[in-house]
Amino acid sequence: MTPSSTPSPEGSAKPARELWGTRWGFVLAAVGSAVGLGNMWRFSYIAAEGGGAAFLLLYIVMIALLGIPLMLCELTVGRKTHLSPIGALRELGGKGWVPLGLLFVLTGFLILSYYSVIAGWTLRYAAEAATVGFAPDAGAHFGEIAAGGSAVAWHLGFMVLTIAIVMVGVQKGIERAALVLMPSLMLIILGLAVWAFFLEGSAEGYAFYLMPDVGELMDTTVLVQATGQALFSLSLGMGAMLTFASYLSRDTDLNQEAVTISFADFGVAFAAGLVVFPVIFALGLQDSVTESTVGALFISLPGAFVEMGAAGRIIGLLFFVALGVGAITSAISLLEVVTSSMIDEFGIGRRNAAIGVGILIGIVGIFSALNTDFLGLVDAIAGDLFLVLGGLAMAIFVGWIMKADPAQELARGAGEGFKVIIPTVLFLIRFVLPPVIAIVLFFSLQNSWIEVRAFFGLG
């Protein structure tokens, strides 16, 4: 794959658009978009709430039935148009679908504004582990650094790093970073999983994580959580996969890429669970994980690393480095959604677009860095509600609306094995995804409303 002009469906040439240099560059960048704090932080927390293995099994099912078809929706639109979300939806759906493209851009903007704050905490913990070690009183330390001037500084530092990668370009920036960072992340996680295997008491953690309770498999709450996590962890509903696919050549096998990305993402999340759950049970941290996501990641685990002495400092350093790597790969895709849209819609150069929107996101993120309650509010609205709403609209758009035959687009470049299942994929997109995602949206609305009322003191 090399940069080239992209012919439109009518044969007219579009402005030259950079393409991915290699297939694995795209795959690793897309996996990097999906892999992040959602895999190593949110996944373990939701799995613990959902009974461990029961959630894990349902999560696999939801990735296959919902995640892959919805990812194909975004990949199809992006590759077909070679445009970012706003322009792509305008081209295939008309001006009436521009608001969905704007929703994708807004969602990426808002998620990155608070995600970078959490990523900043992660980088700070990694830096402290490498220099001074973890604080003896982890709870008090987190209370001191979670909000305020230091949180703002680390948030802005993380944004500078993200901007620096995106502004360089698709091949020299995003792809090159993915080719280095993603293999590094996977090696660190696998190494930590091997270490966790030998912890005394880890067997109980494996049992909780890998042996499902049949009764919990029938729990609708667990099913809804698994569905929501499948959408969240695959970066669906915010235009990231659509944007990355806009840099693909037209003969790319989207079906193969969607399966590869989805199960690579699951593999990282699963491996992270093989680290987290043995540690949780070996060190008796079960209650802190189910009570608070932040409490588990930034209080309980650092406290446990302190108790482990020198070995704990090394393991903790590797753990937070892995978290930081996952955070930066996800942040790159979030910023690229907004940056690419500015380039396509306003003709701004990549460098200026990345710096401009990056600075704006950094400014908005200061509010989350100063107030963790505000961070939670934005997460509930953008990370829960907007993502699900975007996923629902995308399934309806590709299944019923877009001005292109989805079957023909999915068949383009596909191997014979994938061509056979295209009718099944279209059935899932048209008849299964909308009602199931609508159910998740109902619960997301409830949760978001609770957060809004709590933030404004409405009871």
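For comparison with the form predicted alone, would you give the structure of this protein in the form predicted in complex with ligand TRP?
Here we give the lone chain, stripped of any partners or molecules.
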């Protein structure tokens, strides 16, 4: 990203590294990366597939148990090295860890390729709200626009926007826009949640979302998806948070930041569920949602906006514009990981790197824009499997491998309250994360294999 330029404090042999201007520069960018389509679109689609409440419960556990410690792993390595992922892993782990950096880059590449397609749907809905209004039959409408020529066009439009921002620098335009639009997004969601509460028939939605079915808690698919979603939503497992932390000065309290970011991110997702599920059940949209879980959000919300009449059109417009902004601040962080690696590893200029990489991602994304099953497949592989793999490797790296004392790094700048829990965090990173994530990885592999076979029609 483009933090304001203050010379690197170490005065070592390394070239001066730009730093964030203020603490809020970092927190805002990190929250901007975390809060995005993952909190609305992916959260509601995965939660719908995972039986609602069972998923939600495991999701909360995974954020606390794995998400926050893993975020601390990435933040530690980034702040310690002041380098982007490949260089950081090389410095603290040696050449053998470069492949992990490459996996991060590949993962960012693949996620952005379909993320941009969904962002394209978002922009399209915003444009429709502004011009012709929401289609009365949201399910049918989504079926028409989700894949095909126009989906390709909106996807490429979104990529151009993302490339333009990463190319030029982000701080002024996007951070300011995010500062205004992200709180409005929150307000709109909360307002919608209140509105949904009074809908006739919403009770069933709450039951689905908030009352876990014990049988489903034992379902490994739900466990895998809750873990994958926690990593995805917190932007973990591919070096995005690492990259942002590389612009941090020495004295920030990483523990405080990790907790702030995780809470903000969870809050938005939870509130989104409080809108989506009551609406789905109150408007009887269960069928169209089961047919296209990928489209759960894009079917349920427009349905609600139509019900609300003229006011719904305005609220809906605001909603999709704000969601589009959330998508852009996240897409930037995905492209930034790939771009900064190109810059650091090959000495390519920022502008050329962003354009070159962006065009390639745009091309690969066309496949997802033409076929929602393919989109779901890439999401299952890059958005679940690869993130889990990356998270596992990161935990092992920080807990056991890196040539720096993680406890000391975590303690630097930490408040007294957090200093006390550092041994616990370290215990989690060393002894709990690796086996737990390894188990999830095993099931995740199985899952992805099933998805691959299903996609190719092998049953």
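Numbering follows the first chain given and starts at 1. In this text, rigid core is short for the largest set of C-alphas that superpose within 1.5 Å between two forms. It should be emphasised that the depicted structure is a prediction, and the values quoted were computed from it without experimental measurement.
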**Message:** So, superposing on the core, is the move of L106 at the CA at least 2 angstroms between these two forms?
**Reply:** no
**Prompt:** Core aligned, does the CA of Q229 move at least 2 Å between these two forms?
**Reply:** yes
**Prompt:** Honestly, after the rigid core fit, is T260 moving at least 2 Å at Cα between these two forms?
**Reply:** no
